[in-house]
Amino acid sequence: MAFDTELLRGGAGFIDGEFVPLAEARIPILDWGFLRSDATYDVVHVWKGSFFRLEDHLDRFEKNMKELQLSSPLDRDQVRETLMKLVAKSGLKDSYVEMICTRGTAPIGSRDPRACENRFYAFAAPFMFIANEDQRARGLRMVVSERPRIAKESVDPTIKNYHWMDLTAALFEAYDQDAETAVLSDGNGNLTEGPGFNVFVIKNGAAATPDSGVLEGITRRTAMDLFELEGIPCVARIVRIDELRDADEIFITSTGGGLMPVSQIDGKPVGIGRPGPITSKLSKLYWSKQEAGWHSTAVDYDAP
């Protein structure tokens, strides 16, 4: 079914080889991506008309499919072209763009994943911040969840996945404590990650981020690049929960918002109780460098 381009404005999906309005994008109910959370995905953003670190996201998407023994029906060039067309057809200058490969559907009665026909889906939506404007200005209120992250030996967190039950439960825990988000430990007192983000702690002018039990986020990598550019020490290592509670500054990183400050942990202020100077400096640098073309791939909005 062909849709008028105007119907795709403001958001578009790519389903079974067709570009459709985002509100009408659907997947088959028998797709194992839905039934079993058997899928991988990646999210790249468009800012001021350009993709940010698109090739890095495609690299990770391909790596994750290989690890899960998935095979997209579209090759890398076709995936890139599809993402470009989604954004161009939607007309979005600032966009959140997701690519997904699912196990797909199996013959009726089969429980053999090798018999499935893998599927590729994608969509472009208006850019989404995981922290709203007020939260970014004052800093997020965060709690340390009592629920540990799914063990890395069970579900590899370096492979982007939809296994979010522990993360969702942690969010409800945060809401019950009048906080806005949560971070999880590994069950042994070590920091991991939160719902859709990595965490950085800063103490005495030096930064650290967990090196185990976490997604190796593209924005996490970007933050480490910015620390290096600014000559500020930053390492990936084991980070204890006690370090989080004793930090001078804390920020989170996500494609959905870049570098965002945390001003409160478990009801107590972090440092001065508002976004710290290093966090604020790096966050501004993150956006200004993108707008200057750093790691950018422009969208051709006039392409057919």
Ligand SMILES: Cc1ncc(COP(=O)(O)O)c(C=O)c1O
Given for the second form:
Amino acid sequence: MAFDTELLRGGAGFIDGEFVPLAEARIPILDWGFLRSDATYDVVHVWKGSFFRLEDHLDRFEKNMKELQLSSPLDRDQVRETLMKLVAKSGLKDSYVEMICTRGTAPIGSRDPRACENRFYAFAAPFMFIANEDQRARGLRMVVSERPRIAKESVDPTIKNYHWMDLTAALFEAYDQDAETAVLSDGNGNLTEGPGFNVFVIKNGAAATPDSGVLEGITRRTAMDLFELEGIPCVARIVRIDELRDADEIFITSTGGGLMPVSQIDGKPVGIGRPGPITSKLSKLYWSKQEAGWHSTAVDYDAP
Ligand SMILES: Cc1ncc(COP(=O)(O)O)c(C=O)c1O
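Show the form predicted together with the ligand, please, because up to now only the form predicted on its own has appeared in this conversation.
To see the whole picture, the full complex is given below, headed by that same chain.
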């Protein structure tokens, strides 16, 4: 069924080759993406009418599909064009744009992933921040989860995936402790990441972020670029959980909100208990540079 363009305003999905209103976007129940989390996805954002680092997100999506032996029915150019159309049709100037490739459905009776017909889905929703306005202003209250991140040897975290049970359980742990988010260790006292974000610690003017056991976030890469531009040392290396408790500043990075401060860890203040000066400076730069056209690809809203 073709939908009137007006119905796509405010959010649109792309299912089975058709553009549909976001609320109408449904997947088949037999898709292994749903039944087995057998899928990979990527999220790129649009800010003030332009995609940010679109080609970097497409690179990661392509690489991840290859690693999972998935092949999208749409090639890279068609994916790019579909994302453009989704945003144009939705009319959203600030948008959270997700592309997904699932294993798809197997012939009835088959349990062979090679027999599945892989599928491509996408949607453009209003932009969402992991941390709300108040949390971004005062910093997030974070806990270190008791539960380690699923072993990287079992589920490769560099492939963006829907194996979120450890991350979601960590969030519930945080809520039980009157906190708002959580980070997970690797089970050996090393920091990994949290539900939907990478983590940076700053001590004595130098920054670090875990070098393994994490998704290589595009916002993480952007934060590292910003550190370099500002001449502030930043390295990817093993980060011990103890370093969180001793940090001057902590921030998280995600396409869902950029660089966002953490002001409390396990109930204790981080530094002075407020967003630190380096975090605030880089966070402002993150948005101002995008608005000035850095790594941006404009959406043509007149050609949906
Ligand atoms: C587990 C995990 N780590 C890190 C990130 C941050 O990645 P990016 O900066 O590419 O959004 C995400 C994003 O959803 C994520 O799910």
